[in-house]
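Single chain ahead, written as structure tokens, the form predicted on its own.
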Amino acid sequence: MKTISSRDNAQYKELVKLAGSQQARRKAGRTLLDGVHLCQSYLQLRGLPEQCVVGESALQNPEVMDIIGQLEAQRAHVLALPDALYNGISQVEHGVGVMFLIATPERVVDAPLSVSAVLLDGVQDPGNVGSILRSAAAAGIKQVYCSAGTAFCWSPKVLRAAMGAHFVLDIFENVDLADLMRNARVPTLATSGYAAQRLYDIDLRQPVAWIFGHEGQGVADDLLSAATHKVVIPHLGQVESLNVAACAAVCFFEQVRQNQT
């Protein structure tokens, strides 16, 4: 375990810098998993990250030496910051005090839609992109397509809304969501308020592609059209609309409840 405890020193910069930028993330393709949970699913589903970042007070923690007890085995790198330098680069508020350094998958799409997948068109709050991941990954989702427009999905905020649902998806991101559709060979389906179809009446008994768009202007119409099926959910009350997340949610498990009936 090396200790650092100097705020000048070039690793600890580095880290604050990865901590509070989008762009310096992007650049260096890598970014910090901060918490137990991530980090506990990090190593169970993907192995060992480039380095383990602990607060001094963390070593008192019996889940944090766990897990540097694993990765001391393995002789991956752990780093031991004072409480007040681990505080500069978590954004966790009330943390325990642990966090990996890893890099982010840069995939490439390379073959067209085959399996039942998620795209992401313009989806900018990282709240709703992380709970949209999570659901799809508890409902055996395994792909997710992002737009340019759609927010970081190795973000720390889209990281801790998803829960660890990053460990078992395949994310693209800056997808030409267009090409894809065009390309497809399962059918896609666009949520839209102003559908005629109701999702209830679709057969889901097969992979489909779903199409969730910006929070306030919803799917693009180009896309739009696209779309094999447009579909809405019939909804009470007096309510306008469902927030995305929570429309993707009622959109993957209906297609659950399908496949199990």
Second form
Number of protein chains: 2
Amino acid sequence: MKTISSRDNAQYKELVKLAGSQQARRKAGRTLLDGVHLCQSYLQLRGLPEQCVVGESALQNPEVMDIIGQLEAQRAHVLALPDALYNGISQVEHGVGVMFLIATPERVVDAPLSVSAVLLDGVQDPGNVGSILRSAAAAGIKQVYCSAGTAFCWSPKVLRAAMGAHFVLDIFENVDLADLMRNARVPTLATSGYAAQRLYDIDLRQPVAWIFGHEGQGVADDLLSAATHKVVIPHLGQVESLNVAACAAVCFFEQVRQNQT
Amino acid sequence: MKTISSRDNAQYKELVKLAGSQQARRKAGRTLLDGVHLCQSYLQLRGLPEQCVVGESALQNPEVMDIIGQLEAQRAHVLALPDALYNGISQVEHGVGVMFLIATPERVVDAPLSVSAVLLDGVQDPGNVGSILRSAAAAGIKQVYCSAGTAFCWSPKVLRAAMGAHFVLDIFENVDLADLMRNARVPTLATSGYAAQRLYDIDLRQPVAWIFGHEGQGVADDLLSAATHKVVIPHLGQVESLNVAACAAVCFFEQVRQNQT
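I've shown you the form predicted on its own. Could you give me the structure of the form predicted together with a further copy of the same chain?
What follows is the entire complex, opening with the chain shown before.
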């Protein structure tokens, strides 16, 4: 285990930059997983990080000790920081001071859609994107495709909201969704408040691709036209629509239900 | 329409206090609905606010003009502020400058549970609470009961996330949920990852009360024991659980589905 105690250390300054700036994370192709749960999930599902960063007082925490024990047994890099320095790079309040520095997985679309998937068209809110990834993973969906206008999936807020779902998903970003849909080998389903067909009347006992859109504007018109099915979740109340992450959860678990009954 | 142009005006200072402090809102029994959509919904569903506050540049906005027209026709109070003053009380970035000051509805439980309802036990995140209210309203559920540890429903963040759902719901806060469940005349259903009975196997063609708990700890043990049914949403993936708002949406719309088929 290495220790840094000066704010002027070049490696520490690099961590500060990554923690504070989306642009720096994108440029470096690296991100930070903050907190015990994300680190445990990564270790279990993806393996070793480039580096583990730990605040000194967290060295007493049994879960952190367990993580560090596993890392050191495999000769991974562990960096200890005084709490004041650690808090300068952590965005989790009252968290346990441990994070992983990892390379951001970058996937390039190289095959047509042929399994169940989620397509996100300009979903803006990191909490919504994270919740959708989490629900997709829980429903057994493996692939997620995001348009350029969707929140960056590997940002700390999305990672926190998804609770480790990233590590069981293949996430493709900056994807031309229209092109993807044109070549898809599975039905493509867009939800719309104006659709005629009810979610519950669609046969979901097959792989399908779900398309969800911007929180305010919904799925873009060209993608809505390109979808093989437009579906509506029936509403009983006077409220106009569901939150996009709630909508996605309802769709994914209707698919689970149909496949289990 | 009245205009205030000084920050030292007593009425303006009162608005600043309400905008900035949960404690002030609770003490005054008043809250602020920020943005065109919330104001329109309130006007349509609940009627006149105590006061409408509008930023000067928003006076040119057709939707705001329409709202003010309706209010002035009914002799409601409209207060115009220079944009700099308006921005001092608004928490919506890039929003249209209109808000309503309203009395916070306070409901006291005076009858046993006998219709479909949502019980929130320590749900912390305002975005989650708002999303749950929105989904409940969309699914035709009319009553919401919150424990003392749940986020305050009439806070600006919850109001924003719920998109007007508040105005079609009866919301009870600081409720003794154990007591409510003891006297309930409908089945009480708590979701738990450890339950044996699948959501899809429960007969939901009757009124039921749904109980959702804290984001980390779930429903408290005593409430879980008191629930007439413990239900699980089947998971297919390696991810341990759903976000609480996603979980609620799946439950509410399974109830909608069963009642429609």
